[in-house]
Each structure stands twice: as structure tokens, then as C-alpha cells.
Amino acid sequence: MAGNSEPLSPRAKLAVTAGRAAAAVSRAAGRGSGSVIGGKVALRLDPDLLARLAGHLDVVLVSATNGKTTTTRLIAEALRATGEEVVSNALGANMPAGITSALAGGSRARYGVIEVDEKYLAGVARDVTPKAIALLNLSRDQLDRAAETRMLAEKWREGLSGTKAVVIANADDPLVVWAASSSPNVVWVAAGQEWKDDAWSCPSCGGVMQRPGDEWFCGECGFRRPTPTWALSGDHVLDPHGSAWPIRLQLPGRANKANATTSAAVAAAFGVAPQLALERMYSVAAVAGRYDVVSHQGREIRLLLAKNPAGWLETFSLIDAPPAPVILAVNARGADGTDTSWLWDVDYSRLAGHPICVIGDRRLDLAVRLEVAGVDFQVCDSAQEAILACPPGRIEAIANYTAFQDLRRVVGN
């Protein structure tokens, strides 16, 4: 066990049934799973209990604008392989209040996989005193609430320097490389980086960042790309004795192999083999709903979750060539971000070909969006009409947070 294993206070103690009373209402009432309410509940009757519960864990923490709640069970999967019992926040709620709800119901587990909003990051972080931070990419996300990328990156650079963690990171993001250069020890993974315009001026100084082949540069003040010591190559991990692990995953496409390599990275800080973790993680085929298959009215819909310009662009490398109908839904509620700006940032000429149906509370903004690219599309006012708009057969629904929320409920996912 790591930490201090020693009982809850009495204080705690009430903190935690408090907030278990008042999660069970939520869930009761409809509101959700209640882990959110629960925490606040929780937190509010003992401050320091998110430190308190974490005491006798092994921490991991994961954070990025894009894939932390798949790597986050991907890791959680590889770490079940040493028998012992696994917390985490499976379900993404990631900030204090979600993850001091989650932990509470870890009194047995040895580790915590933990799911952090890249905001609250540095302050989780300094609660929880975790054994390893897997940092994944920043990009844009939530105009009007999170600050911008140059900003994080500079939150999580204070915080975590001196962290006596070991940091697992993404050695092609420019942003996380500068983050993480503040940790004493770091672990660098060829992960990728498909989406690059967030990371076209230095962090460090401001220059222009070069980019021949796969390594980026500053031309100005020489800030590079570090020597990775874990890679994604095609379908397999490269660990760093050059061994290569082939990557055998349910979930689709590039970037959730980069998310097991990173996973393989962090599973290997905590003794488990490469090859032991990437087997562990084909168990993994869907992650809250996410490239779920549901049958519905006739039809095989597949969910697919995209909240910003960098997760767009992943999705749409998923898609195959036309004619699959496409589903696109997008509102714009607390949870997802108010701003609508970030859909011109989308490059949705690449669906041209497909059948498109446009739904969710923003479905006019994106209709102008699409309308510019000149991409052919049919506005509906709701899910079920887009539905019964294709034909039977395959199709690909992408929707960001709450949209996406929305359509698991009407297909009954």
C-alpha cells in the first residue's frame, strides 16, 4: 500500500455517507448517477477529504483535452492485471467533486485511476500526491470556459514542477513537452499529434515552431522535440529496450492506439509487462457509451463522441468512404461550452460524399458551417427524424457531450 492506510476520521466519515445519501437521491430523482452532487455534498462537510481518501492508493492521473477518459480505463484494465483491486472515475466525472465521489468507493482498491480536468489538474495533483501524471495533448476546447492552450500549459508547468511523480508524456505536442520539462522525472511517448494548430508558435518563447517530418522545433530559442523512449509504430508499442507489442484493441482508429501506448507507458512505471497491458486492454469495447453499435428502428448506429476541433478530426479518420450516412449533432449547453466558434476550425469537406443530417439545439450554426464547406446536408429537429431520414443499415453518429448524451437516450444506450 502506499500512503497513510490509517481509518477515516469520524469527520470523514460523515463527509462520506453525506454524500452517498445525497447521491442516492440524485440517482432517485433522475438526475444522473449523482457522483457529482454527492462530492460537493461530500467536500463541503470535510475539505480535506479528497487527500484523505486517496492516503492508501497508488495514484494515477490523466489528463488532456482529448482521450483521457478512454486512457484512463485503458490503464485501470492493464493495472487489474496485478490482481489487485482498481478505483477510478470510469465514467469522466473529473473534477474534485466527481473524483472525491468516485474514491470514496475505493476503501479496498491498492490504486486509483483518476480523470482530471485539465483545468484542476495542479490542484488535484497537490490533494492526492499521485505516483504517476499521463499527460496527453492540449488543444483548443470550451472558448469560454477553459483558458487558453498557452495558459494551461503554463498551470500545469507551475504545478507540477518538482512533482515527485514520474510523468508520462506526449513527446510530439509542443504544449505538453513544455508542461512537462518542469518534472524531474518524465517518461516521453511517440504518441502522435494529427491535430497541429495549436502548436504552430513556441510555447517557450513565442517563435516559429519548425516541423520537418516527425520531430518540431523552435528556430528562435531551440526548445525540441525530446528523444522518446516509448513509441506508437503502425500496430504496435515500442518499449525502450526497441521491443515491439502488438496492439490488439476493440476501439477504433489511431489515436485510441496511441492512448494504449501511452497506457502501456504508465502500466510499465507500476511493473506490469507490455505485453500482459495491451492484452488487458482488448477487453476495453466501449467507454460510456462511446463507439458503441445500437440497433435502432432498423438501423446499426454508431456513437461517436467529438467536443472540439482536434477530436473532430480524429473521428473523422474513422469514417469510410461514402455512402455511410452521417449523423452530426452539436449543442452548446453548459457542459459542452457556449462558444460555437470552434466549428470553423472543422474541416468538414472530408464527409463530402455522405449523406449528412444535421440535429441538436446548435443545428443552424453547424448547417452555415457546412454550408460554407459545401457539403450537402438535411437539417432535422431531432434525432429520431434524422434516424428514419437514412436508410437501412450503418450509421455514423457524432455528437459532442451533451448532444451526444441526448442520442444515447433516444436509442436507448
Given for the second form:
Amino acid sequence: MAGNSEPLSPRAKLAVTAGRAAAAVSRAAGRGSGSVIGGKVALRLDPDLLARLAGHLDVVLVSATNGKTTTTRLIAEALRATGEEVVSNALGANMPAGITSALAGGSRARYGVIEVDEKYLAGVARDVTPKAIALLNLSRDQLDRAAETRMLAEKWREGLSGTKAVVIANADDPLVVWAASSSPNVVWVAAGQEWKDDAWSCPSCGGVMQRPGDEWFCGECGFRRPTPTWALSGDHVLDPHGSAWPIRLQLPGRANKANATTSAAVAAAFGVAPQLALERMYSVAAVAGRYDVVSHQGREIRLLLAKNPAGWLETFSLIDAPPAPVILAVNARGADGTDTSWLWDVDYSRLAGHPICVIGDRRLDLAVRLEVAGVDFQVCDSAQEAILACPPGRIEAIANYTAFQDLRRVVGN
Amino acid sequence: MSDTSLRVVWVYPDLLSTYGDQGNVLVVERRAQQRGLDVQRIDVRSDQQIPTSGDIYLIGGGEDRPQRLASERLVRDGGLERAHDNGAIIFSVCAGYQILGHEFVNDLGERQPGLGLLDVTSGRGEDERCVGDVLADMDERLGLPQLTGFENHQGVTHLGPTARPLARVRLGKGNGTGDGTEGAYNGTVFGTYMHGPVLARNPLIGDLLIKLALDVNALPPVDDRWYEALRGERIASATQPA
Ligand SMILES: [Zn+2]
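Requested next: the structure of the form predicted together with the partner chain (the form predicted on its own having been shown above).
Every component of the complex follows; first up is the chain already shown.
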């Protein structure tokens, strides 16, 4: 099933062309990459375009609250080891329009590796008939407008029941396990999940979850952690044959080792051996600006995106030890979610000892949060001011979504 | 209050800690400690018994199914009513507020009994969810500055004769009854729809809970600079058109 064996219908071709034209106009007008507007135009002309485009590909879907953009990239790199072309929505446009636009660019590809927004997973999975679906984690995110976390798991569960795809799912996240266990063919990965506060209540019966060591189970109905066949163990991937493969990513942090482990399990489903898959992943140094280290004003600023409590928790565990200065940036614009209450679910006492500068539209929310956490901080009115307040050398900059984009612009990334 | 420390109980973090309301515990804890008080924070999961000798009980918001489970378990436990009889102060938010009333409508669409510690009855509104910043005037008997918070709910809460509205909204929905009321209280039991978390936006309400628990009229001042800055910004932002 290499390349486009069946030609696209005239209607689908027209839709692709119209989409490209709209994207080009959008780019020329300076409104971003144009991939979303292009996809919208194309989908309006041919609502089945997504299914038609995907029909020529072996599709992998990746969904999660955190880590889906990075994992999509890692899987795409691993599958390139086959020598086949891979098409992917590498910039994170993860709703149907953005996905359509990305796939329209891959006429010679065999594989489509597609990040999907959590809310759209069931629908996209129905449209594109994926060969594999990777499910990493589910946790609270944008509570002012998102569906409840457990409801999302329920939607996944309904949407994936009876799927022909092999589902590669995190055995350490009870909500993911609940969602995946309706699928006939699941590969369980012990990928870890530091954040536990969205799964104390059994997704099946509402009983209280017990969590001795790495295990978890519901005391009431017996719903429990499945036995994984792949695992992240320290700095190694353990494969189903019991072999341990070292992980030497350029990307920092435990969460990315987990993403690499899941990616290796996905690659294996397409016949790529773990060692080969992992070696391909080592080439990834940054993903859509995330983890990039940018030189600016004599400082080396590492750009870290963290959008929700689980993301901040994982990020705190990867930054350099004190006295490395930390810039925290929080906005509450539409794309971030307009409620900042989630800042109170993040344990900022873990930043004690770091010089901290806070910036962003909602820096005063952060200021009160840090004052109550009893850690020292400084409030700055701009990113520029915060950067200059830090001594020359490494700065860890952690920002939520639009604050991250603002920061990238300031440091010219 | 026990002999040595202020006992602050955080009720059911496994079910009712979804919207950052544990910030209310952190604010009470911090502001009590800044006054030189020893604080014992007690987190009680929903498979544990509610202690009856706490001084301040805090209950947060949660999603619809956890709210049903929490109310079932609290009614069965009975500890919160006994704590209330012992004179404890109870402060609740959103789903927790509804649970303290006579009844609410649960995720199955059924009317479910609450604890009846506040003379309020909650239902579900026909309109879309109330989401956004709220600005309200606190009940004049409380002598507190304006209330600022963030609401995110679909509830409609009617007050009975023994509950007073906590505040009157200038901007936002509050109790959702159309009469401009927000929250309810009766002297020792408080309920509000405000997240934010509400005590981070309104630290003097946190101080009020501490004063009621200690039965004192005043507390030594603390540095409220950042709270004041945040309040100023949120109130200005709520009153200015976007
Ligand atoms: Zn259960």
C-alpha cells in the first residue's frame, strides 16, 4: 500500500487545490502557516476529504492531554526508518481542518502520523480508519470550556470500541486504561503518570482508587492496572522480549522518555525494531519551538511549554537545579482557557531555591500563588525585563500556550 | 479550636478538588500561620471518616458525577453535621455549596438530597453555563470589600428564609436565580459559586473564617500587597469592556 494507488476524485482534487490556495493567501497576509484555514476551505468543498486522503495511508493517531505533539514527531521519525515517506501535522494543528490540510501535503507518503485533539479523537478515528492509535494520558485542562476529563475518557471508550486499530495505551493512567479497554487489540505500555489527581475516583464505578507503589486498582469493582508488555524503566525501554534499550534523547525530562517508549511500541507495530526506532528519535532537538534553547541578550533561554497542572508538574522535574533562574509566564486568553484557578493545583514549593520572575497577562495571579506557597519571586512587566533581571547564563522559561508564543516572538525564535 | 492548633479540614480532595479550590485551603493555612497560629491541615478522602473536631471545613467544586458520589458519602458519614453541631465553620464552593443545601440535581438528572446545613435548594438552569469573572457587593452585615471571583456552573440556587445571600452581583450570574444574589450563609456555614480560587481573590473572607473559628474580632495585619494588586486588576478587568 505504497503511495497513492487510487487517484483522488475530481471533487477531492479541487478541494485540495482550493485549500492550498487559501493557505497561501493566509500565509501571504501574515496570518500564520495557513494550514487551518486551508483545511477549512478544503473540508467545506469536500466533507469526506479527510477520509479520502487518509485512505491512501497507514495512519497512526496520537492523542493525550500532554505530550501529543512531541510523540507525534517521535513516531514520525521512527517510521521514517522504514525508508517510506511520512506525512504529519508537525505544527500541532490537531483538529479536523488542520489534519486535512497536513494530509493534503503528503501525496507520496505511505504513513500518516496525526496528532488529534482529545475532543476530536473518536470522530477522526471513525473517518480515517487508523492502523494504530497511541493514547498517552488524560488530565484536567481548560476547565472553563473543556468537557469533564472522565467524560472525555468515556467518549474515547465509546469511539474506540471495536476499532480495528491496535491501540497503544498507557497502563499507568486509569482514565486512559478505561478508555482503551473497550478496544479488542491493546498494547499496554508502562509509561508512568506523575499527575494523579484526576484519577482518584474509579472511572468505571466511582469507587476510591488504591495506589500501592506503581500499581492501582479500584477497591470496589476490581478495575485495575493491566499488565504492560512495554515499559519505561529509568533510562531504558523494556520491550516485550525483555530486552532493555537505552534512551538517549536530546529532549529533556521523564515525560519525553515516556513519549519515546510509547513511540517505540508504535514503531514496533509497523515492524521497526526498538533500537532503530530510538536512534531515529535522537535527532529531535525541539518540537515546534518547545525545548529550544535560544541565545538572547547573553542568556541561554530554554523554552518550555506547560499548559495545565500535569504539564507544569512534569516540567518542574526536568529543569536545571537551583540557582538556575526560572521565568514563569501565564496568560488566560481564549486558547489558554480563561480561568486561572488551575495554578493552585500546581505545587510551586518545588521551585524553592530558584530565582523566579513572573510575567504574562496573569502575573498577579501567579504572584499571589507564589506568595501563598512561601517562595520568593519577582514580578516583571515584560519578558525583556524578566530576562535582564536574570544573570547571564541558562534561564528556564515555563509558559502556558499563548504566553509561550509571546515569549518565542520576544526572543526571536 | 483544639488546645494547640487550628484544624483545617479539606473535604474529599479525591472528588471535589477539580477547579483549583484547594487554593482556599492554602490561603487559610498561610494566613493563619502568618498570624503565628499552628495549623493542622487534614485532607480527608472519600473512603475516610470526616473528623468531627475540626475548626474550619473547606469543600470545593467538582464535576457532576463526583458531586453525586461526594454527597452520598457525606450523608452516609454524618461527620460534617456533627462538626457543625460542635460549632465548626464550613466554607463551600460550587458543587460543595449545592451539597450543603437541602437538595440538588445530580448527573443522572435526579433530585438528590444534600446535608441540609444551609437553607438552600439547587437545580440546574435552562440557560448555557455561567462562565466568567464575577464582581459582587458582599452582604452589608459582613462588612467586607467587594467580592471578585470566577464562576463556571449551570446551577440555580434558591435561598430559604434562614439563609442570607453572601453577596449581590454587579457582573455575572451568581446563584442564577435572576434576583442578583450570589452564594449564601447563615453565620457558620458559607456557600459560593466563586472559584478563582475565591479566598485568593478575597483574602478577607479567609480571615473571617479564621476569626469565626477562633471567636475573635480582629487578627494582626499581614502584607496584602499582592492580593490587593490582583483584586485591583480583576475588578478593573471585570468593569472594563473587553
Ligand atoms: Zn471501580
